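Just one chain is shown here, as structure tokens, and it is the form predicted on its own.
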Amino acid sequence: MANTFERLIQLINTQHHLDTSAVTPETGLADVGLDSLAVAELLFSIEEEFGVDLGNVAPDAVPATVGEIVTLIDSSRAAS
């Protein structure tokens, strides 16, 4: 079974058709090619894919890196 990082990268590939071959947890979302609208779309897709509720993420607390999204997913899954 793929871990959270691997599943997230697969989701970004599927949804946004971006080259994620060099993405690491430290890679910024803008560096992946995701603008603010794409990040919002990705967060909605994450809710469906991972079965988590990210509705409580404040606009000024939106993750900036891939690793921060992984942490957000894992912490949301642990809390539910």
The other form holds:
Amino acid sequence: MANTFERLIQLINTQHHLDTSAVTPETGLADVGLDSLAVAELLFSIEEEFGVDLGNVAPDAVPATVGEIVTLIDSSRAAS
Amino acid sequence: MSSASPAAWITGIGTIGPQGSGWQALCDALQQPTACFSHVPESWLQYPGAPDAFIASLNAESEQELRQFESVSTDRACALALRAASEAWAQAAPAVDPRRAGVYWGTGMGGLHTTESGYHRLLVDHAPLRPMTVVRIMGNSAAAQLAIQYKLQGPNHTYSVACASSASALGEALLALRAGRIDLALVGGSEAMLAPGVMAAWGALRVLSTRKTVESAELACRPFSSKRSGLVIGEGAAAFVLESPRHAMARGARPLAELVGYGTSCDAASLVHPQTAGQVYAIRQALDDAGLQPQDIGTVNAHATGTDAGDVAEAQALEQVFGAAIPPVSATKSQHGHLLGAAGALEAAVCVASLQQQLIPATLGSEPRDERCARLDVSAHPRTASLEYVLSNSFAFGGSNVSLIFKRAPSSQDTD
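The form predicted in complex with its partner chain, contrasted with the form predicted on its own above:
Time for the whole complex; same chain goes first.
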């Protein structure tokens, strides 16, 4: 089974047709080509894809990098 | 002949619709005309008032090709726009100052699929709406996405004039080019209205061709016939790169055809009943704009949706404008259906194909003829003809009338 990072990249590819070949966990979401609305849509999709509830993410804690989203997903899954 | 206003050159065309994906598919379909109609999906009939109607949808190959243009931020109508524009832009291959280039787009209902799925999600499934919902639904979504895709930083306008939406976009882009506000415009229209909710609304209007009144899909749309049964709604998009001749010549581009005349009017009388007087005014205005006389028009691409009120009003308008010498007429909605906000653009593409192929398209199923339309020269088969100018009509709910005139591309000697 693909790990969280790989599944997340797959999800971004499906949604936006972006070139993610050079993306690493340290890559900023803006550098991937995702603006704030696209990140909101991505978080929405993550809830469906990964079966997690991200409703409690504080506005000032919105992830800025791909790796931070991976961490958010994994911690949410562990908590549930 | 009165003096003509400057023309715009068409340097790129792209289409996707019931006849297939791509400009060549449309050209081929005009040579071998068929009615691209089928029934609505059986699953839609579960809804109250859902019409057992005919539709003109994309074929499987076009559907497959459309997928690469779909993303989380695109409604189906927007994806269709991106597909058509990609072909037009690649063909024109323009180099342009981004601030001197604009988008002029037409759509009747914008992101209708997202509207319907959003209502279902919220009101039936009781699920929250997605963050992209608003930007997928908004009427200018396609125009904005096209600007982003091709870095077009000039005017970005969306025209929502029902069935005259994309014809309006073409005409207004012509005016902007003439005024010198821009050098180039990405122009056209897209519509994706084949969804159960909106079809039920069209059914309530009682203008659709349905299985109750039609023997077979081939005879679902019969403009000018006494056996007409209503219109067939289709989906698709058509896009053009329009340029000022000066700009196109400077980069060595050649025109596929020219847009030379634009007329527009509003009946100001009824939301749904077309008025001959308003149509006559739009056609005459387009002729004056192009500096032409009625006898210069080689053929008319009629609006002709296959409804009693529309077909007869247009036949009368043509009689008033052209008198005893009405040029041959075609009603290609009998082949590709009514693309609503995209209809004017798709039929503009048909006009360019007519000029390039020197062909008057077929009108399917127009016999037996409605006697009120008997003076129109209509053929069930494509005909060859010497065509210099083609008139295209788009007459909309709301009473808006748009007429466009296209001219055969000049020879290289004329423009060098």
